[in-house]
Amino acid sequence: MGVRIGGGQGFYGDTPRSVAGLLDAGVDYLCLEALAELTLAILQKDRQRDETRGYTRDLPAYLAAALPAVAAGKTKVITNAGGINPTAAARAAIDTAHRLGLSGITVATVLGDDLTGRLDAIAGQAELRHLESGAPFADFPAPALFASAYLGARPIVDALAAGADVVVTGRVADAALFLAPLVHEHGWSFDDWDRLAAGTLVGHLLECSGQSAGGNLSRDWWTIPRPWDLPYPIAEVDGDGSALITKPPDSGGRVSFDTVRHQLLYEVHDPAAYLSPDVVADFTSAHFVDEGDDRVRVTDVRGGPATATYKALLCHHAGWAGEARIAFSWPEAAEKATATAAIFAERVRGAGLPVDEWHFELWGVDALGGPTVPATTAEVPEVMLRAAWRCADARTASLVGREMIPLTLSGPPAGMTGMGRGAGAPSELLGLWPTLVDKALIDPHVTVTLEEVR
């Protein structure tokens, strides 16, 4: 019998309204994938302001929608919304259940992804290098504000085996949230590489909100039915790893060969070797059959042994940023924007304000597509200049922004409007430092705790 899994969240800030349609359609597990590298940085800023934070603030809203079904035994919830403070997130889950007057729910917390207090010890036992530049850990600009390893499905499987109804984790890899209930329900072993790869591929197809149902579609996006009612996807997965990708009935969107293959390649570097903590999946081996009626069958996924390392993400302070956005209208919109950027930078230099890094974009000309967009001789009707700068301290970053203000009347000719964040408060920049860490240095520290809501 197939296990039905719903992908109810794709990022922090997504809509909890997705949950109702999935629960009405009937899912055995509701997986809420809330994290990205940027999200961890946002959560770190939250925790700096309030040490009880560090998890996604919308978690209670999602659980308020889902916990009545959990208490009724209709579904279970798995989420990595714990971010960099899963203990506090689990407490928020319990508090939400109390607020709803629910009891008898077992909440599990997965810990062990947080490496912050053990970084020096880990670096003393293994060579840590920046995943892209190859820079050694000795060059890391300490102190680490957080350090999170991307765990796999195993501790979630342990939590489910112990009777958890809600599993809250920190930084568990996205697809592992969806793989775990399949391993638990079907009894897959952790060296059954093909089935693990199949479950990982299913997780990848479900992890990004409504994309498998037509959201963010690059091809024929205008043909998606009722895009304002876009549903989130469901997978029904059999014991052999074959899966049916579908969506709640009577909803908008579309599940088709095109929508599913579009999501298959989303955020994938090498589709023949998709690296996850549990398996190296070969997405090119997958066979898709569009059965019609918003049903796509996925079979024949192959995989190979998992790597001996986890990806880890370290975070450090990286200065302060300021930003201004100014719109320019026809004629000579691009020329006005370019000249304003140069004048602004010269005014800042003349004021003696040190800027460590500048960044200028012309929205409407070169910001999004850059050199990939065909050049045109037509004059653009309007351009938005985005000026951003990085300074060593917040005060300097703020003073830099003030140098833009006089250009409202003392810059290039009419057609300039909107000062954006030019006079606003600067924001702290956080630098991310990815690396690989031997699993043997992390796994012994991974724990699962359970608490029943009474």
The other form holds:
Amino acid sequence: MGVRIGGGQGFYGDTPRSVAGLLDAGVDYLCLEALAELTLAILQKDRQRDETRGYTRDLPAYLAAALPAVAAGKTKVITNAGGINPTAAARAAIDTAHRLGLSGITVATVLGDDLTGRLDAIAGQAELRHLESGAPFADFPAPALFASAYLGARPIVDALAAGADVVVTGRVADAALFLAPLVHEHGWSFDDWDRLAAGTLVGHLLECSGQSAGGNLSRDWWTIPRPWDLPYPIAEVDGDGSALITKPPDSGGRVSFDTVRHQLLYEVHDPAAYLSPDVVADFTSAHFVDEGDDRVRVTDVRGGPATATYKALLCHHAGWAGEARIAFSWPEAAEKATATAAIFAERVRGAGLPVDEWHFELWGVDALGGPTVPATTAEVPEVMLRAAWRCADARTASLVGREMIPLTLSGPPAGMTGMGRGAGAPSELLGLWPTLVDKALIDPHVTVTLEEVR
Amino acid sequence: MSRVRLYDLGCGYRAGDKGNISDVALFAPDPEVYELVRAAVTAARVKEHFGGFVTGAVERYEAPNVLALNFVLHDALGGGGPRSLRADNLGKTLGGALVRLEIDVPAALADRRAPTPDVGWAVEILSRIGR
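Please could you give me the other form, the form predicted in complex with the partner chain, since above is the form predicted on its own?
Full assembly next; the chain just shown is listed first.
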């Protein structure tokens, strides 16, 4: 008997309206993936302002849509919306159930991914190195604003085995949210590498919500049916690991070999060795058959033993940024924008404001394509200059933006400012420091607690 | 031999980010084009194409089961999402930038061109709301 899983969320800010479509179609598990790398940084800023925050604020909206079905025994919810404060998120879940007058729901909280308070202790027991540059932990620009390990499926499986209806975690690897219910339902063992790989691949296909149902599809994107009613994907997974990827009927969108393969390689490095906490999955082993009618069959996924480490992501302060925009029209739009960038930088230098990094983009010319845009002598009808800069402190970053404003009257002709942040509030930049940590240093700290809503 | 853009040959794309790495996938429309791009779109070629956008190494992986090549562009996002000064701090548009690359193709493929998008449905909706 296949287990049906719905991918109800792809990021913090996604739409809870997806939940109704998935529940109507019938899913045994609704998995809500809320955390991108950037999200933890946003949640960290949130927690800095208010200690009771640090989880995704739209969690109650998702749960309000899902909990009636949970209370009716129709589905269970698994989410990493706990961010860097799963305890507060679980509290919000319980409050939401109370608000809806629902009881008899068991909420589980998974803790142990947060390494912030014991980073030095870990660094004393293991040699932490930057995953990309190889730099030692001694070079990490402390303090860590957050430090989270990417946990696997095990604690979620434990929570489900203990009777959880809603599982709230912090940083768990995206695909593990989806693998866990498959392990639980099918009784897969944690050394059944092929099945763990199959479940991980399915999770990867579902974790970005609309992206496997026609969202962000390159090429014939304009042929996607009713793209304003794009559904979120469903996987029906059998005990042998084979799966059907599909979508709620009567919705827009499309599930095809092409939409699925687009998602298969999304944010993947080596597709033959997709590293997850639970398994090393070989995505190149998967066999896909497009059965038509928005049904894609996935079989034959192979995997190998998991590594001895978890990935962890550390975050540090990295200065302050400001940004300003100014637009020019024909004639000489691009030349005016280029000259304005230089004049602006010289004004800032003249004002004695130290800038650590400049970045200029000509929108309408090559802001996005950069060096890949072929050189052209064609006149562009209009150009927007976007200037961004990094300074050591917020005040300087703000003062730099002020130097753009006088150019409205004192720069090349007919520049229009006032679009963008300009002299507005500067924003804090955050550096990411990925590393690997021995599982033995993490696992003893992982806990699962359950609370029944009464 | 003629030079044709990957996009005109029918290739699709998707880009994602991990830290300061951009992962860019290139999807071929059929086995014939897959073999062509496998031979022509080397890691070195992609590194050259992106110029100053990518200051680190470029690695290439093959996924023949989905007729795709996957490129890992190191140091490609101006320091990574929350640290980058770029408007496209996550490199979402780098997939489109990749398929702008031109390769040599046999004469039989020289006339391939990407289709013109039909967004008549969008124009109709916008006209209905008074635009």
